[in-house]
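The form predicted alone is given below as one chain in structure tokens.
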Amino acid sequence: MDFLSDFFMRFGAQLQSPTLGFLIGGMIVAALSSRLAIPDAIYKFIVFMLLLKVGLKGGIAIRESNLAEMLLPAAFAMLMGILVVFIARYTLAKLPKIKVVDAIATGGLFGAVSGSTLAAGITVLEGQNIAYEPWAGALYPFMDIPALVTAIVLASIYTSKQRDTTDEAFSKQEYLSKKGGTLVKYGGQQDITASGYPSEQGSNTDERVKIWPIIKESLQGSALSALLLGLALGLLTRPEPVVDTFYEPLFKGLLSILMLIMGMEATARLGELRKVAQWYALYALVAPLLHGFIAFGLGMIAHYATGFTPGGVILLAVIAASSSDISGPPTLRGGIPSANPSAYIGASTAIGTPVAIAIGIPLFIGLAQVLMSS
């Protein structure tokens, strides 16, 4: 009971964070049909500034740290990116009225990382003086790219199998209509008797999903490009003066505006979510916390094995709970064109992101404080 009371007390305190306040404020403003609008160009500029700063700090930290310390957290980040897609494939895709390609695309978006959520998590940690590895932000691409690649590959394999099955069925039907053969049930599947029709299974086995174009598309996304640019500048230059005098003072203010925008966007996307099966709403409510708890457990392993800080464990859980809001959607639109964007974008923006920020961040901070407090 002492554990639970301590946890809920800490969790309640986290909900008073100004970062979460701006997010909820944006949702309320949009729900009241306010005409407040912030241009998309400003939104993109703010995201660029925030991720550039995260990258700069990460690059400086990597330059000054032992790279071996990153290996286990980076491996866990890659594992999470892949695992999240498979969770969606074998849970969400099994629910009524859910198309498999839509479920896979949703898993890909939830496996990819939200730069906005990462920035929010870092701000909350800094505001509460919780130590974390500055290079923890560099875990972003280790989770983001594997998730998107896995989703597109799985979707391609599934659609290829469906196409093979359909083509074979039509070919057999056409052959039988010409030769007068008959279809009988054998082993739970249709087979041909008295026709001599050869099997066409594996007719598209020569088709292969090209991985590099997917990775290239992810790397060229605006969010990841900003982060990688910051990492490179932090590694190869000495940007400490500009970080301390320019980026640091602006960081929290810019983030508050970003949270306001995201809150408004979340409410606006609820309309899209109503167009698809309601299971997406349940998935978007549960999945971020499930993914975060799994990543938190992996982070605890890294904590005991390598000394990964409590703040690092929290950030690993936060990025696992997040879902991509910038680079992920266009990558999935191009990679899985048959998937319904209203399903995966609506689930992510309308419910997934607010859950990850408003519940996930305080939840994982409170859990870390209880489990790893000295």
The other form holds:
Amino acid sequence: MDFLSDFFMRFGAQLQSPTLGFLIGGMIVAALSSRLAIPDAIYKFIVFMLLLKVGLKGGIAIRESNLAEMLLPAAFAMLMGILVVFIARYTLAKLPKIKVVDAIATGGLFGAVSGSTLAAGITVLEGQNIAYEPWAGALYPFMDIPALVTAIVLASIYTSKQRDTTDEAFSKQEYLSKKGGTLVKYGGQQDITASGYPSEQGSNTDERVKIWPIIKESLQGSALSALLLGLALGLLTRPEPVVDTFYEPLFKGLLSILMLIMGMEATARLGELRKVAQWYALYALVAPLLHGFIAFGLGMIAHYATGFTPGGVILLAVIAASSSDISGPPTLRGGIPSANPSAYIGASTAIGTPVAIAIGIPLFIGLAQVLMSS
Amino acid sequence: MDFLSDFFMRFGAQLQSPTLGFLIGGMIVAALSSRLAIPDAIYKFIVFMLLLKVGLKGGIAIRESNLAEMLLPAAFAMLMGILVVFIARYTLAKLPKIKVVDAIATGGLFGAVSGSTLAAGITVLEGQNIAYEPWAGALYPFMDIPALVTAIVLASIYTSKQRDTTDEAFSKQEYLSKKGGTLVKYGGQQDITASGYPSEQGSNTDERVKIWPIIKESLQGSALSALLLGLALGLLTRPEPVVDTFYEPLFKGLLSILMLIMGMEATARLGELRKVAQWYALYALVAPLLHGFIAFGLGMIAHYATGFTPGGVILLAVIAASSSDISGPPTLRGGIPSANPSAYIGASTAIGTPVAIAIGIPLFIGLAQVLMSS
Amino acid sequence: MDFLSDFFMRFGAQLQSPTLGFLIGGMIVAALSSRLAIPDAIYKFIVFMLLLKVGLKGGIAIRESNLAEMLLPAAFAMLMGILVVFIARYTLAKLPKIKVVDAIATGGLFGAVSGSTLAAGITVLEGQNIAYEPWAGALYPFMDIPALVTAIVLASIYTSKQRDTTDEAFSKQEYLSKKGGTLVKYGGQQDITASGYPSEQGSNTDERVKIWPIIKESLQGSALSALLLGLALGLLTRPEPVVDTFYEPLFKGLLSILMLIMGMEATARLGELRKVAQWYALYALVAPLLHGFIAFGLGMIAHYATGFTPGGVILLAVIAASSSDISGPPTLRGGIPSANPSAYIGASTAIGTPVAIAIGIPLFIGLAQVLMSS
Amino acid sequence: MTQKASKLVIVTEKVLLKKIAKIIDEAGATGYTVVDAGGKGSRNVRSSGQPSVSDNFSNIKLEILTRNRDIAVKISDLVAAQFFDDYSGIAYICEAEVLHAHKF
Amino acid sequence: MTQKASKLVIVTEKVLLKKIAKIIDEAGATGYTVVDAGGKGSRNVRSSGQPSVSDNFSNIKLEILTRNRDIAVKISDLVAAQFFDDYSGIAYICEAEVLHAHKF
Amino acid sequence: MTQKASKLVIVTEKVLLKKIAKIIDEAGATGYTVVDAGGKGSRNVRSSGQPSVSDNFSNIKLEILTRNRDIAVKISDLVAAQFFDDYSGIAYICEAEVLHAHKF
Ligand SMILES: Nc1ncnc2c1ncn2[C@@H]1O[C@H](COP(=O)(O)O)[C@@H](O)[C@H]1O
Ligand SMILES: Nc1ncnc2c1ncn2[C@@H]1O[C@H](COP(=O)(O)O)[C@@H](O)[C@H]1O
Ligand SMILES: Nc1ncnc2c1ncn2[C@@H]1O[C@H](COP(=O)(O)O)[C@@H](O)[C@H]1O
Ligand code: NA
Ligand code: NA
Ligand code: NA
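Since the structure above is the form predicted alone, I would like to see how the form predicted together with a further copy of the same chain looks, so please show that one next.
Below is the entire complex, every chain and molecule, led by the chain shown above.
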């Protein structure tokens, strides 16, 4: 009882943070169909600034830290990235009316990491003076890439299996339809088609999924590039003056604007989410917290094993709870083209991210304070 | 004599402020047809930042203030918004070669409020350490919306009356021209037309002006949305940390850039203004000061009645003097489509705003110091 | 020996500066074909902010300084601008496979000044607490404009001479080809042409190169406009509050982002440079340092003659070493349309700017410390 | 296997986008494409209050492919009747052949 | 002295730009022009994960002039076969006459 | 009640916009529409010194509707003669029918 009341009090306090306020403000503004819009250039620049700063701080920190400490958390991050996709594969994908590729792609996006959620987590921690390993932000790619790779590989295996099955069935049908002249002809009016030659493309190619191109594609995305660039600059040069006078002081403020955008975006994507099966909404509501809890547990193991700080444990849980909103979607659009982007982007942006930020962050902080404050 | 010399000395001192310098600098740069351009994304972002900050500060202030104090100034703001439109209706609209709808729209724009002028006023006040009610910025919508609504309603009433008169005349003409086959045919070449079916649209619709859609349209505009969002966030969350470290310190600098843009814009719009009757230029020169003086008088009533600060009186005069440059024009374009945007945008942006900032602000400050410094 | 070891130590220390780190980081990021991109609006805004600030500081400084001091350095800056073009005309243009107009345009670009390199020089000086005349930034136009004017004039003279020669040859050929019906017809397929009427345009026009339009064109460019606007505002208004709280603190940080962009740009332009004769690469490698050394020498004369500070000497060398990347190219594209932009933009952006920043700045600082530190 | 189509092009003020999109939908067209545009016409006012210093492109160009010329003309007529008295705009039609489409 | 040409227009998702540019090159077209576009079609998903609040225009419109109608049709067929199962897109052809070009 | 028209399309470098606009005006066309464009042609240099990292679209596409084919050809010829020696560019003509215009 004491545990619970303590927890709820702390949880409640979090709800007043400006970070959350801007997120919810954005959701409401968009819901009232305001014409307020933050220009795309500003949005991209803010994301760049935030991730560069996380990278710079991480790089500076790594210079002075014992890298061995990072090993266990990094391994757990990788594990989480892969695990999340398999969870989606064996839960979401099994639900009625859910296309398997859509479910896998959704798992990939929820396994991947959101820079804005990570930045929000860091800001809230700093607002509460909770210490964390400054290199914790560098766990991002360790979870992000494995999640995207796993999703794309799983989807490719699944679709190539499917195709084999269909091909057999199809070759018969083709035989029949050939007499009719045109392969695809529905009704009198419909005499042109979108793709013209369905399924011909993949017919006789042996497509083994290549993993390296997927990793490269991820690393080349704008979000990871900014983070890794920051890491490298922090590690190899002496950027402290510019970090302390520019990137650091602007961080919190830029984040508040990003939260506003994410909130507006969440509302805007809700419509898209409505067009797909409602199971996506349920998944998007539950998955962030579930993933966060698992990662929190893994983090606690690292806490007791190698002294991973409570702040670090919280951040690990936060990035696990987060779902990618910037870098993930285009990678998945290219990697699993047959998946419906409305399903995964809707689920992630409209529900996953708000849940991770608004519920996840305060939840994991409250939990850490109760469980590790000794 | 002493009064005047004192006043002119203070007025002169204002002219050296950087705010004004950037405004005039922008005007000159554009007049020399420099290719210097501030990207549109930056412009929109600056306006957003400034209005959000005004809102945040206002919201934080309202938390701790006696809302009853706001009542009288808010009522005066509403009064001013409505009054300004009627002034235009019974002065500008009566001048020769002036279309009534154009005059009403111009009145609406001058009654509405300019975020940049408001921000300039606040910055100058702070530069001079003149205290003002922090919620004074929240008077914005109380003047802005009534002005736009009044203008659109007046214009609708006017045009529907006009149409009734024309319709009678027209039905005869139509009868005659029908023999000719085509309704609209000028000369041999001119066999296509812009609208095709003139006046048919409004023929048998009973158009009572609906006020709520106009208010909604105003509130949903980007400027008011940003201000109200800031107000709500300031009121309901605890944004002080991010306001103090981000929005507040950037305010003055961002304003200087906005002043530059407004100056460039003023020069650019001068050409448009030249195409309409010169009365618009005269109106745009006189109206801001006249409106400011009336509002100043009302503000003084509030000063003596409820202790409205001199700074507050100045800001009330400044927003009355200001004419909308961001949110107003699209609302009017939609609400009074038949009004010529060259008339009202030219008058407001090319002359109204520079006059309000460059003459109005120092004038009202000087006045306040002389009249209320006791 | 002592001299050299001392020099190399100081030179080495410069290589760790964040300015350089971001430049190289950008080059690498682009080389790894990352999709990281800084929006164009941000890029333009940063350049504007940096040059405005250099201008503002310069203007404020000029208010309090003895303008006579500026005379000699300004004269040397002009001399350098002109000299650089003639150097290109009598070295680069004489190399095999090099078109003369291309070489002249390249000389113009290398004689002109880069705002980003200047800003980098100032930042590094300030990081090292090396004093410099705050008006040194105002030397920019004194070198930039003469270089562009000289290049355009030289190219015009050259092309009009060429045309006279060709015209004679051509008139005969024309006579012959007229029988064939079409003037320009290569092969059976090629019956349409790009320009249709080759050389007809310039036939009977007496084109004396007008210098004033070129100067005006330069002054109206966005970079020079921002600098001169800042100068004027610094000189005539009292912008100190906004400079100290906004432009100054953001300078270093914005520069770091600009360096990143310049680095990415350098890599991106390398491909273009590869398409032109390799001599451009060699020129771009050697010229910045050569120009810098000459200017350094001239600066030392001013140092001993009128007490020009070592920091001022370094900045003079840096702007001489710099090659224009923002304002120069469009001016040259318009002024010498027949020159191939791939040649000059590639040489300047891909190699010239990185060399000036990464080698030039530390080199001249080291040199100054060794030669003038007494 | 191609399909003759009419391509209606409307260049007009950006503020009208939503309203015209509704007309297009209601007329039964299967879609439209829109790009930001600038331009000059009889009124060289570009309205909308956007700062022209920072952004000159406040026209839009809409392209609507229809199987049936009548639908295109109908959309054009409706748009012109409703807006071209008060707003800048031009509407013209070209011929096209649709090769591939998801729904046309 | 003009040259009859076919103008192929493809409106599709921005993510495909590089891949389609490659197809165009390989098919032997001499060039293409591309503009940012928005639009509405059968799927009104605009993909790519870009925040629609801040940017609605994530389609592109490609225009390819070819001397030879067959090349245009071939490009269209290849693009449609490869992408239109999974991505939004429409392709149509118009007639044009090239007046001036550097290489056509 | 439509009006046959020629639509001239010019794709060229952005720096030329003002100069070409002047030629269009002087040739007596009633207006033009311009959009930002990118592209690839024989010279794939896009000039103008804009950072290609941050902005790839430095072509413009101009469309000019003229009642009279000759005016279109004349504009095209003038633009080509004056600029296409030194600048990237292509010009072509299509047929169109103007349905509604303020002045055409
Ligand atoms: N002759 C024309 N050719 C191409 N575009 C035109 C033409 N006339 C007008 N336009 C476009 O239509 C818009 C509105 O024209 P207007 O209503 O005449 O001002 C202009 O801003 C141009 O973008
Ligand atoms: N009938 C149409 N007319 C013009 N553009 C269309 C049409 N149908 C589709 N489009 C464009 O093609 C894109 C993809 O269409 P779709 O694949 O049907 O979603 C849309 O976003 C539109 O930009
Ligand atoms: N075959 C083509 N189809 C469409 N656009 C083209 C074609 N050729 C050239 N262009 C456009 O014209 C511009 C200039 O072409 P060029 O002068 O050949 O470099 C290119 O950047 C393209 O945008
Ligand atoms: Na995750
Ligand atoms: Na007002
Ligand atoms: Na130089």
